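Given as structure tokens, the chain that follows is alone and in the form predicted on its own.
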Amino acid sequence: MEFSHFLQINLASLPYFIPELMLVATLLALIIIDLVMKKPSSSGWLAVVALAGVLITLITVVNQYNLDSRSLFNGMLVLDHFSLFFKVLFLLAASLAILFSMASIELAGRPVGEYFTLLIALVLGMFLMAASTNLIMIYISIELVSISSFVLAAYIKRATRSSEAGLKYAIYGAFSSGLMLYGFSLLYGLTGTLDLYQLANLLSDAVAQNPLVVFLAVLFILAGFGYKIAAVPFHFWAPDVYEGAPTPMTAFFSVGPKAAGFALLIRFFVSGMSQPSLVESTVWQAIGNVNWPQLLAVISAATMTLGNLIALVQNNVKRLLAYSSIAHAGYALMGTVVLTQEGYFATLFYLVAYYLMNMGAFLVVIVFQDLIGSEKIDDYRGLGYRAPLPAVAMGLFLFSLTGLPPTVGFIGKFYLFAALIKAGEQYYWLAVVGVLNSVVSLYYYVKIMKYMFLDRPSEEKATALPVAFGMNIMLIVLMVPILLFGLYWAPLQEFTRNSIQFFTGVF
């Protein structure tokens, strides 16, 4: 009778699982097409099928916005506006990654059946990460994302740096995953539950009896989450993976799995390690005497500082953007430490801004990589004269990454700093660290601008570079929202705030 009841619940959950099933269907279609059409000419069809699957999935996700929040599959997953927010972000990032892959010569002539199949599997794993409410489901979804990422990072098999990227990614991933799983086992041993929503209530008593064990569990779990968002000290894989992976996939890694890690981190700590404040409904309190917000604050400060300082000495654009990505994980973490609705809203808003400006920056890297065959910053000399539109676009994306007005990056950082200041004096130091790091980042971003616009190219390299029409269109498409949301961000603000309100039960 109990099995029949569980079966009925699972079957009743299927209609709300349509986007994930759509991704599975796309994945199977890619496998079948790749098996049937074993020809180089089938690469275009595979890309079109992958892109169509992603866009159809996006439509099904948008259609779920009129549904109420509900638990799925016996409490393993949840459907709410918080998870839908991230699913939209994942699909937009995946669609751009597919377009970048189609346009990049890095993948030209290579079999891409497995490439697009693994990309869709990676998106499916991120969907599950954003919606997981069970410790076992969290682990399974992270493993699905990680294993797919390992293979994609090493996809250019004959390139030494690509193989090195995949190997390092796998080693660090296995280590951090093991630590996280051990942390889960400690929580399960203390509470006897795997459900996030039951964890907070049961942990209140467990903390009083075993505060050190709970703190160690949080520390080990942060190893898994920190690995996904490339936070210090779990960031070591990022520079080598970003440099060695195919550049379209590097762009996706810098946005998709990172956002999924933040989705999981926020849900875990809000639902499982916090309780609503009795004074104010939009504020939470950490469980018992385990001061994990202070731990996150230290990690945030260390992450942005180390990322920016090491980025100063990089001479490869992809490695520079890798350390920049580490620094931006530190910025986004600032919103999670204050345990307020404003803080979580600021983090989500910043992730959208980061998606736009970082994907744009990597698109310019792809354009210049195809044109000059180099990722060295020294080889960017005079590109502002030889390829004006990509160079101007790069300048806009880099200014937005710095946080200068009138770009969406400025608005994102403004919300982050405002959340810290509003939360109280105990967070002023973190706001100061964030401002100082933004100043530091300006140096290495402007260095790229200096090479492109202030340095003249040599005579033998003074000819104009032909930029493909499709690349120019994609650059313009990404430039417009950078400025538009920097001047009028109300729609993005409303969309983000609704996602947080429905997630936290406010209003």
The other form holds:
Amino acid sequence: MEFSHFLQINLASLPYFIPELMLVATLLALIIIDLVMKKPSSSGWLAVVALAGVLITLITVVNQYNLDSRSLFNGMLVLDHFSLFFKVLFLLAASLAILFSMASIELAGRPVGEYFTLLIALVLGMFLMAASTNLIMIYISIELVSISSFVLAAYIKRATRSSEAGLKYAIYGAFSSGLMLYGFSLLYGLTGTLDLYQLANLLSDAVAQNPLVVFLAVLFILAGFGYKIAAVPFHFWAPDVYEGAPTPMTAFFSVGPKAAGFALLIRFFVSGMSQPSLVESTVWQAIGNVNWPQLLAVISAATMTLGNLIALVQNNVKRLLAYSSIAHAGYALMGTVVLTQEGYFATLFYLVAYYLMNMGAFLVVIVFQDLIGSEKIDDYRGLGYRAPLPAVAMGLFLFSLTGLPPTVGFIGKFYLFAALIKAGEQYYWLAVVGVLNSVVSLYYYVKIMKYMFLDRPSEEKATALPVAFGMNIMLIVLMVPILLFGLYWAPLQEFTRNSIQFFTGVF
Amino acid sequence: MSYFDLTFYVFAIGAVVSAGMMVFSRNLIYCAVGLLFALASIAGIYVLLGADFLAATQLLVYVGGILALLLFGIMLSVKFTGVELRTGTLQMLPGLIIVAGLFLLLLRMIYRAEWAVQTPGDMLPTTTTIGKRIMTDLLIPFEIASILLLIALIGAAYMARRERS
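Mind pulling up the form predicted together with its partner chain next to the form predicted on its own we just looked at?
Up next: the whole complex, starting with the chain shown before.
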């Protein structure tokens, strides 16, 4: 094709790329401010600039909602409601992470220029992950997210466990990227294309496709995606990284990159490995002669079961929440196995609920860490009497994580199970596993609450703890939507349902 | 067997053997040298496939740049030279079974699959095509890669910097 034709497409795509350009501008502004300003006084400004950049980007993203779905940059990226939904989620998670970082004493007195620069780069990577429709673009966006996260996990250099977190993250990341690339190369060798839509076309044409190749390719690629969402058996990094990373980053890792992994997984399977069903418009069919939905179902069941069982024996709250976040990846995966609009809606809805309750739970961990200097469950004894508001908030977040009414966690789980049951008998077993797991999870969530409320603090530690004003505000801000959406979830439901709009290709 | 095949097998065997040396040797210098030969053999295979630019990059960046740095790193950190690495093998039997199974599976797959084979034409320089595509349809991956490298640089500088206490 003509050289100028490509250039025109690239130029024409730029107006639809404004949010990403805003992020890049923020990133560069942060680097320059960090260089120009004097060190100790600049950290507040850096946070403000990062937050302002994220909020301006949020406005530009919301502005894109009235645009039609379209392909950008010669099929590298797409702009559709599905990607916009995730972009909004990422920006909300990032703004909370910036606020957490400012409020926590874990990062006080450290140079934060690189910290916020890397965080913004991470958000940019997640944006691209949610929008990529080309295997090269998928790989580069995953790497952008990974490399920024490695450094952020190891940000507290003097702390051995932080360095350990960064190193483990990097090693597992390199390994799973390698496997994923091998999977990509198999698909490329089979079809000769890197574009997801062409891939779907070619895979559906070849009826006599050797299922073994496609199966192995999917398996290897799932190693990359599974690493991002911390699904079993690619979850080994999660507990150590979550425990060692600075807690605001742990909160962010457990929500942001995980949601980005889900965005990528759903887009890859919807656009590249399935085609719309001819019978019904809200259902997809798996192609490539491989029953990969069944594979996802098995991974989902294994992920929630293993995550929950190991969480039972944890005595460090950060580690416990790490295993719980593995389990939640399993729950959210349930929605992706049925290949219906209902299922994807349930997954997206659950990710929003998970964002609210998990960010909240980690915020309480930050509050207590700043006050008592520990995240051991034993040290949480009697905190319900010493710091009532954070403890009550923790109770609410944990109830929501368990999936009890009247919280948004309950609604999210309800939709997931409903989607599975609606899709037919084939996945009843998965719903049963999910319900059993929720019961198991109740035990360890309640264990934290028992320590906080039923055990009295020891005599010398019976003083009330001074919780910072800002922390209280943030806790309340996170508690309100959990209760609100638990009772009146129609707006969130409508917003999410409108987001299941995939760009369908240009053929 | 044609000369082409013969050359290919020389490079392929070279790559496998030196990769084995890299993994199994207990001396870091030997490991690095093993890696050197593995990377160079792969570059040879790239040449055979007509990917001249890729081969040159492989030699310049990996063999010439990264590996030289790696060797300097090992030699400058006195602690490592001559020290036996303490490596152990855990779960020998299950590991062997899984690896052998995977190997057979991959072998079966490689022979069974109908690959989208492309017969190479005349060996022309690929740089023009690469340059054009990087400026046209692969523009965005190229630009994002530059941000990726910038971030990697910032991260590496941060990790390497001494923290003021």
